[in-house]
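This document starts with one chain, in the form predicted alone, laid out as structure tokens.
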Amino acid sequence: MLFLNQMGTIFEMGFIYAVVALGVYITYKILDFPDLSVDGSFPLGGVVFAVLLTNGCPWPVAMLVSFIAGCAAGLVTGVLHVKLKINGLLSGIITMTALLSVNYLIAGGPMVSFSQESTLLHNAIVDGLPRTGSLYVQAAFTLLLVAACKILLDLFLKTKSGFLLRATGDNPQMVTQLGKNIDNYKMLGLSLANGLVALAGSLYCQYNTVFNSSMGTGTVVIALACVIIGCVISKHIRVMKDTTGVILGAIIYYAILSVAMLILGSDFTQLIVAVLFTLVLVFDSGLIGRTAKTIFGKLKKKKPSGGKDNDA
């Protein structure tokens, strides 16, 4: 039973962070933009959802407004970078820092609880099931939302705007030659990415039935690890799209994280996240593969002393 509960939690949390990873995929892989505002837009989505819900707003509308709030946060980062010519990394840091106060101001404190309210992940149907059953039903609901986000993102990337968004990261000169402004597509990508991250923040709050001002800490690190793992998977399975790989990467990452936390304890969560992220970066850089190739290459070159020496 404990194993089933743990697997249910892994799937549910994996799917929640898959939505975050889809957003970070846009900035990291498509735009090649180091967006650190994610650590602020994740709790922004949570606090907007929590405050609206506790004030009588239906949960679907609250989730939509959370997405829009995240888009606005991403747009702020884009304006700082594009219009004010501030470095991309610093633009994200400025937005993230500002959102720490904005989130606290919206919440009116460090925490907002809504355990008695009906949401996508906590309602009369889900809460009436046994613990194990409710976890898997919640995971199924979250999977449906992840699938919707993935499909919509894939469809968008096939449109003219989506093509120009990808070209902005890969070949900005071509976009300029087509008479398009790459700055507009940078802001579009940042808005869409942070909107998805904020949507995931609203899901995370629903899972915990509470908003906590510290919930965004380390979000960008986890999301980047999920994206890197997912892109490595999709690179080796050519029929798989990067967006699908990112979702699988989130599940794999959270499964590894959960096992490590069971062994070492939750007190070392941030240390475990840092170590896992380092290992993912080392793996992505190809250092492990090159080292193994060098070692085995040297072993192959060393021929054992054999017949000719013995004959002599």
Second form
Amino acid sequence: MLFLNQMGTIFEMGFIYAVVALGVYITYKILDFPDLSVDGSFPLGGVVFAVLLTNGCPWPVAMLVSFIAGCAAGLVTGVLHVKLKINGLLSGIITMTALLSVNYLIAGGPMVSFSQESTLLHNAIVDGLPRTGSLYVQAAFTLLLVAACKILLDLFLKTKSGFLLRATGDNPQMVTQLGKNIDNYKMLGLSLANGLVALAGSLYCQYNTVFNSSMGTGTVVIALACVIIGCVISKHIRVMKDTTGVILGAIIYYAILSVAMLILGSDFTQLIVAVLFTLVLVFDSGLIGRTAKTIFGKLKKKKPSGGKDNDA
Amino acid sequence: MMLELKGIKKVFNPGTADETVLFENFDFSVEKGEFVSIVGSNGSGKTTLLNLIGGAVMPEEGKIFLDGKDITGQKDFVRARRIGRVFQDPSGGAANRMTVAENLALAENKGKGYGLRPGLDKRSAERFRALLHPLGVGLEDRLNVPVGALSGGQRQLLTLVIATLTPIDLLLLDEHTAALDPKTAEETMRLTDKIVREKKITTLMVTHNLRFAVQYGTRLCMFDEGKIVLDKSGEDKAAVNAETLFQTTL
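Switching forms now, from the form predicted alone to the form predicted in complex with its partner chain, please provide the structure.
Okay, now the whole complex, with that chain kicking things off.
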């Protein structure tokens, strides 16, 4: 039973962070923009949702407004970057820092609790089930939302505007040559990304039935790890889309994180997050693969250890 | 007159010890339909000229007119709607992680708006195949390959196709064969000439290859320290050969 519960939590948290990862995929992979505002827009989504809900707003509307609030936060980062010409990394840091206060002000304190309200993840259906059952139903609801986000994002990336967004990250000079202002597409991408992140923030709060102002800590690092794991998977499986890989990456990441937390205890959470991220980066750089090749190459001796490079 | 530069002044690092005045009261004009080859040593102002026209560099003084319209204050992306450009770096002209077809689909919509229509439709492949087939380098069979996987020559040709797919007033070629091996450069130059002739595009080509400058184009200009030291067209140009041109550069 404990194992089943653990699995259920992994799926639930994995799917919530899959939504964050889909957002970060837009900035990190498509736009090639290191967006740190995510650490602020994730709790922003949470607090907007919590405050609206406790003031009598139905949960679907509250979630939609969370998404829009996230878009606005992303737009701020975008404006700082493209209009005020501030370095991308710093633009994100400025937004993130400002949001810490903004979130606190919206919440009117460090916490907003809404355990009595009906939401997507806590309603008559879910709460009527035993613990294990409710966990899986929650995960299923979250999966539906993840799937909707993924499908919409995939569809958008296949439109003419989606092509332009991809080209903006790939070769900005080409977009300029097409007579388009790359600034607009950077702002569009940042908005969409932070909108998704904030939407995930509202899910996270629904799962916990409380907004906590510290919920954003480490979001960027977790999401980047999910994206990088996901893209490694989709690179090796030809038919798989990056977005599918990113969702899988989130599940895998949460599975590893959960196991590590079971062993070491939750005091180590952020440390584990940091170490896992380092491992993912080192793995992604191909260093481990090459080292292994060299070692095994030497062991075999017959086969010369080729200086083959992965990137042609 | 398709292109006119009047009284251009361009200073680099103004107000510092490294201040260099490249252009001073510089005039230059190109007639409609001309194919101008521009040669000159490094630092002679060839590429800066293209950057001034393209909008990547703004002049301190002077005006730039395209087809009679003052474009001096226009941003680069606005000018790009009427000006195509191919860069020296083969990775500069197309989105490398996107496929050949996706790049062409983007180029197709230049000036038409993008919106939420499907990026590729059922007939795209057919259209692109017909477009690439006449080049004769097999690009039409690589529509679904990411541009980054193409050879340098194929990429430059694709960039050329992208730059000339929609109607433009002016084509800028910035040493576009310089990064290619001699054989591919030859082939690319031949196809460039073919495209420019077929579409009757007014073209400015900066090149270090003196033979290309002599062999192709309708007019030949040599730049030196921001001044035009040689400007020949028509029969005068036909009389110039690479050898005499090389002597002039010394």
